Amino acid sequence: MRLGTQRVNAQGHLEVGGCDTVQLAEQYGTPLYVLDEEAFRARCREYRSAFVGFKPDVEVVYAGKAALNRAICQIVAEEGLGLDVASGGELYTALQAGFPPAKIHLHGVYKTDAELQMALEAGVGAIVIDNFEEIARVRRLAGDMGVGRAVPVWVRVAPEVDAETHPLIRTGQRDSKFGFHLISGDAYRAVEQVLGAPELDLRGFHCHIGSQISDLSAFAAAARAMVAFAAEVRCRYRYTAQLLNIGGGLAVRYLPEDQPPSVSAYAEALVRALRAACAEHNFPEPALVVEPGRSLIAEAGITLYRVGAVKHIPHEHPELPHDYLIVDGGVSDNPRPQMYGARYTAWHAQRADQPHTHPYRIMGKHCETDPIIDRALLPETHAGDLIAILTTGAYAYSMSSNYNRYPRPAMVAVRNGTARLIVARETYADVMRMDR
């Protein structure tokens, strides 16, 4: 499975963005996050062109929680996308990177006063209201700060859509902590409060049903639910939503057998469902916002590890290989396998041209049982070899930690044979910097 600009070069090495991964590891060390910049940019353009073909008034917004730093913000801005941030740290990063505030949307199930104040001072494009307390706090802060204009807001709705994905990454179902629920009537009460607040300017409604979703009917169901809600709001309060944000969540390829829907199929299914629902409810078709994160950047990222030890383990588990590769990273640079049982594909970076037929269990170096891949097929592999884990562009770097006091890895962006360091490797001094 090769993604983006990945290829095998004349030396038999894995190459990304025209850069030899073996040379990248030698220059920048391991573990190393590698961002295929051209693949990332191409995916941004694919999203924009796919939706424009079906519905010109669509805004594609990158969900920054997937991976965010200064360089990524700048790439997203250059490609003409908006930016969804879900914390003060993500918002601060975007502003420091020079991202246009009017194209930033602030999410979060609980935004502190400091986070809301930063958003109000910057003049972000929208604050997504998630609870009743937040309505009161945004009103109070806007008044205390003398904002001088009605604050643009969206109301987040839990659309009662139970998408087929891992339970920890479902966000639109009945027991979700996110948004105002339809079944309780809270969504309507929230709209009533926002419409009655002169400090707030209701621009539209938002929902998100989860992540890594392959079933397009789930997105269609979310669109139908949101149009039905908007139509009922119009009937009750004489307010017509000009915008619906249906979130993101499209699946990506982690394994060779994965066959996620194409972006164009996703766009067509979503727009068709939106239009059909609008016709059914006699509701004027609103503008559409989508928030892809994982499906923009996941396949553009790989992680390079150095094998430190090879062990033959005499276990009796029928599905696990007996040969273990212990690498120089693990749960601190990618917790997803432990959190979700996430599965990945490995590639031997130095012998990429050889048959990948020998089964290995790839394990991290932490004081945990931290498998990265339970069963990976590689050529015969030895200590000192370099392996690449594919599709790590989303939620590896952004969820990394200093567990066991390990410094976080560096990140390089590669394009047209040139590598540029976009995140420096932490040092032990960095890990201790906040200690007192």
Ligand code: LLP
Second form
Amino acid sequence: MRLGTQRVNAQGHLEVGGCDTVQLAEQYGTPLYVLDEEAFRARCREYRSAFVGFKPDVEVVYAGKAALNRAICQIVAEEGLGLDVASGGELYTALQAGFPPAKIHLHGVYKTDAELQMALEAGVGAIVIDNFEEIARVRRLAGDMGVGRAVPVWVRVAPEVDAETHPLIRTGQRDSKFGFHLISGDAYRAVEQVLGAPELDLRGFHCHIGSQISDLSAFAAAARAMVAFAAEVRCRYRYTAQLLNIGGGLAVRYLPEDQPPSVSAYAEALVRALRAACAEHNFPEPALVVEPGRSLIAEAGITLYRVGAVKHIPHEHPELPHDYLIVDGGVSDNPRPQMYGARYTAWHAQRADQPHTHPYRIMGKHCETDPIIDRALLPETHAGDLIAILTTGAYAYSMSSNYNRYPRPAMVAVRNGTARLIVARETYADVMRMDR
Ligand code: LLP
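For comparison with the form predicted on its own, kindly provide the form predicted in complex with this ligand.
Next comes the full complex, and the chain you just saw is listed first.
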């Protein structure tokens, strides 16, 4: 499996963005997050151009929870995408990085007053209203702060689409904690309240059905549900939504056998479903917003680890290899295998050209069982070797921790043979910085 600009160079080393990963590891240390900047940018452009043919009034918004820092904000801004932030910290990062506030929208199932104030002060493009308490709070804060204009909001709806993915990352179903529910009538009551609030300017509706979804019919179902909802709202309240945000969620490739739909197939399925539903309900076609995170950045990221120990363990588990590699990272830089049983592909960074046929179980170095890959195929591997885990661009760095008081890894962006440090490696002093 070869993603983005990955290739094997003349030394047999894995190269990304024209940079030799063996040299990157020497220069910046390990574990190291490597962002293939060209691959990330190319994917941003692919998303924008995929929709152009089908529907020109589509806005593509990067979901910053997948991975966010100053450099990533700047790349996203340069590529002309909007930005979805889901917390005060993400919003603060975006504003500090100079991201245009009008192209930011704020999500969250519980936004604190401080988070809402930051968003109102900055003048973000939209606040995505999730619950009744928030309607009241945004109204009060806008009044107290003398915002002076109606605050642009979207109302988040749980569209009751049960997408096939890991239960912890499914969000559009009936028992989801997110958004206003259709079944209870809350979604309609929310719209009624927002329309009756002079401090709020309802711009449209939002939904997000989950993440790592390969079945395009789930996105089509979400689009149909949202159009049906918008049509019913028009009937009840004479309000015609001009905009629908269908969220993110498109799957990516973690394993060689994974075949996620292409962005253009996704765009086509979504726009077709939207059009058909609009025709069925005789509803004027709204503008469309999509907010992918994973499918923009996951495949552009790898993590480099140094193998510290090799163990032969004669256990009796039929599926797990007996040869174990212990590497210098793990659950603190990527909790996904532990949290979701997420699966990844490994590549030997120094002997990238050799057959990858020997099964290893790759484990982290933390004080618990933290597998990175249960069954990875590599050439024969020794302590001191460098390995790359592919497709770690989304939800690894952003979900990292200091577990066991390990400093977090650095991140470099590589492009056209040049590497630039975009996140410095934490030090032990950083780990202790907040201790009093
Ligand atoms: N929009 C909203 C409102 C979201 O909640 C999310 C992701 C996205 C967009 C972007 O979804 P994506 O295109 O990345 O699938 N930590 C989990 C994933 C959590 C996703 C949370 N919401 C993981 O590592 O798999």
